[in-house]
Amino acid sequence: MTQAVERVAAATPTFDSFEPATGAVYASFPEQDAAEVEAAVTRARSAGAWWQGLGFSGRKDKLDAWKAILATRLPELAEVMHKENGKPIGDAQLELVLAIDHIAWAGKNARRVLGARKVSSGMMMANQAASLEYQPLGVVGVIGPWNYPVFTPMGSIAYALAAGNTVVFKPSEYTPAVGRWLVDSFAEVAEGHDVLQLVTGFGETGSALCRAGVDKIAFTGSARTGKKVMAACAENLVPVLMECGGKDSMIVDDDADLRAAADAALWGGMANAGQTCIGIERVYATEKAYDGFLAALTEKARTIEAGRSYGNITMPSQVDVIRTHIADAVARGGTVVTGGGIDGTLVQPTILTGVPEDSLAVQEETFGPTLTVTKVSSVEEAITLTNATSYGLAGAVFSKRRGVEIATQLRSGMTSVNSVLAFAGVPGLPFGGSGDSGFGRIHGDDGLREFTRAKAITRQRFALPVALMSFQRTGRTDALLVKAMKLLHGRG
């Protein structure tokens, strides 16, 4: 879509995607109703044998001239996102970057990891041959974000289709235009075939996916709407794949390079406006550490602004939010060290320090550029407050010599040590999260499975002297067996 603007027929209900920037419409588009939801699945349906019948090579090829057409016209879909989502466009960028990375990885990593392979068969089983394959699921159903409405999309789509599934993908209401973009583009190396459809609408739209007959549902949102989405699949027992909200920690060690954690826990606190759910929302400095990172972090906060260094909120109602968890945090003792502003739906980046434990900036997920910053005693004072949240998703240590010794012990997902976001970057690595943060996998080999069913075979190269699974098996064999048991797994 080169033009902003998409207009659909009068006479279909419709609903407005708006610039953050601006407030003004940016386009329109239809609020498709279960009946078309369904007959997008029908056709993704149809079009599966002819992806599938590709195989790992062809599907690869497709993926490589998709992410081709994407690098190429970066800058163009980047625009899309600056307007429809609000990022800087640098942001756009760097989001698209990482995206097409991703997809270049699954192309290329589906045949090692979900091809048939052989399997030992053991000793008992010595007659068989045994392998394994993952086999796609068929269609799969993407309901997307707003806040990364390529990158974290991308991490369902792309996987699905390089494991052989067609998608049917409804991106959030507030980044229709850019889901149309990636359906779009992907058309142009699909041959004609409905192998990425695009739904659009409101939750309603969700709720007809998931009860549309697709084999399998990959959410990204808040756990309230997750279990909502659960609660829809579960009546046909469509498998779910949830990734849900965050309040990711850093732990800021006595031995840590300051400046450098000070840096990092602003980009990850405040990159995106904050709306990111691997994004950084808790600071937990020992005593050594504490004044100085405190002392870098808010000289670097200064020098940044709303709507320069990042976009407006994107969804106005979450502006409420933030003001309620800020005002929450100064009524119970709070300090607001910088910032604190809001104009419109811009919010200017805002550090809070002395925030009780038990306060909704601190427990609740606040999804906007705040951090609180909070002195501790002992590192390991850190990693039990860190885990004292419902939340699991990621986080981020800052320390030279017990990094990843601390990191081991967080309750997470994902956790990058002396940087913040780091694991997103890395194909090969898992994303997902346990608790509220949700469950299942994105990204990795874990990523490229959760979109399979593992199919397991076993072939009889030779008949053993006495069949052990057949009624003529008899007392002799049966002691026989058990003698051999002993002699196997007897010894402890």
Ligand code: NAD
The other form holds:
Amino acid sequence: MTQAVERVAAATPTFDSFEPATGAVYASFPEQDAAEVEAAVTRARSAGAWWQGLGFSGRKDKLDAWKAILATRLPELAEVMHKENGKPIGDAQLELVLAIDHIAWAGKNARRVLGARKVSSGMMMANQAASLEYQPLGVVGVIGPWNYPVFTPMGSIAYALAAGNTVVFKPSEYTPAVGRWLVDSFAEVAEGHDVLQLVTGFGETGSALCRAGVDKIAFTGSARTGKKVMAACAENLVPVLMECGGKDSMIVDDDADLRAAADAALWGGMANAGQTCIGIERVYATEKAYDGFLAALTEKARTIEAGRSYGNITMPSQVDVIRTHIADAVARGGTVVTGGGIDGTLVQPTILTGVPEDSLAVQEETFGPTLTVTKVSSVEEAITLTNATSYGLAGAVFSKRRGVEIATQLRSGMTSVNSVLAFAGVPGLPFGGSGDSGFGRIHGDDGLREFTRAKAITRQRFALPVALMSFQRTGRTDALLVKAMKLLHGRG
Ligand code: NAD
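Structure of the form predicted in complex with the named molecule (previous: the form predicted on its own):
Every component of the complex follows; first up is the chain already shown.
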């Protein structure tokens, strides 16, 4: 398989990935065209029979073996991530730890969630045995981003594989070497079958994957690209999972632990240079909490530094977006409390206050190490403002008494109470958003079902004296049916 891909690749143009820290070329990869992508999907379809034939336990064994490779060679992959994405080694390791946990969970839980089970057939159909199982779709195309080049695609790859699908993975053009490492390591357990393959290139390659005959596309990236992916998939009614951007907030209530909230806001906003889909970008603090929170946050922010606490901005063009958001906030009356400095692709931790709600820094995804901090008159106002963007991905609430009550009122897929990003580390919880943040879910039971089709089966156990679904049904049967309805459902 690998040889075939490389033979074709030799004739195709290549592109480079770069080290964000130095700008140096890191690796070169083929820019694969539609024919090569289709060939990969065809091979994936052939491999499906073997992979599905392994059953839940056989696939669990393979996923466990893959997980063990990742766990034992963790430093090696973390180094590739560090180089190609620019994140510190420690952050790369943390990302890997979470991803490994998801592989384990998906393999272990697939049978429980997807396996055949009996379903009650109900009074009217008591002569039928009813059963349900969740069958694999076939070939899933996974299109990934660069910001969490392992954790993010793994939410689709591990769950799609555990459900019995084969996968063709197109990593971001910024992190193809990380994608290559993942696919090569899986090949070590796949006995020569093309269960997980790599295709590389830019948007055109991703677009070709949408049109290559896959049974589903799992896309993670910006809402703008997501719309293009949906349009391409619509041509053949290919279903899509959309994991797009966010503008997550943290709400700080009157009774919050302010130092803990400040610590969490800082990490949630600045880790990975703020290039986190579920990163905190806005904070709403109540009048009572505001001063203490801002003082603690500013003090802590002065202890961290771009280049030491987090790395360079991975995609150089993003620096302009960050700069524009800060400038727009200031032009509209906002104040830079700390930070604001940008040196090449290093952006210092930046805290902004007094930024109007219709500013870019409050409404649009900044994807940089910035936080807006806004005083609100009540938690209710914070909830309203949190819900007032087009996004609905995740967020956090700091409150001693009302945390969960507040969380349930936020129009987003995930909320951590008194911590940040905690939900991402709980494999049993679904992960995904609404609005411009997308739809569908990775992780958890929902994440396994996302890559399946429900298969409902009834088996007639005995024939009823009055056949309902037959032209032999008589007027007497119809009258009986009306009577039965009255008896069964007539009493409100
Ligand atoms: P992007 O939208 O630029 O690219 C994502 C992927 O789509 C890349 O692999 C790219 O090559 C591919 N692509 C580009 N054009 C395409 C097309 N026309 N057809 C098919 N594929 C195409 O996003 P990015 O800059 O790589 O990632 C950052 C974005 O991802 C941010 O908005 C971030 O919030 C989001 N994100 C979301 C989640 C989540 O789980 N919700 C996780 C991580 C990142």
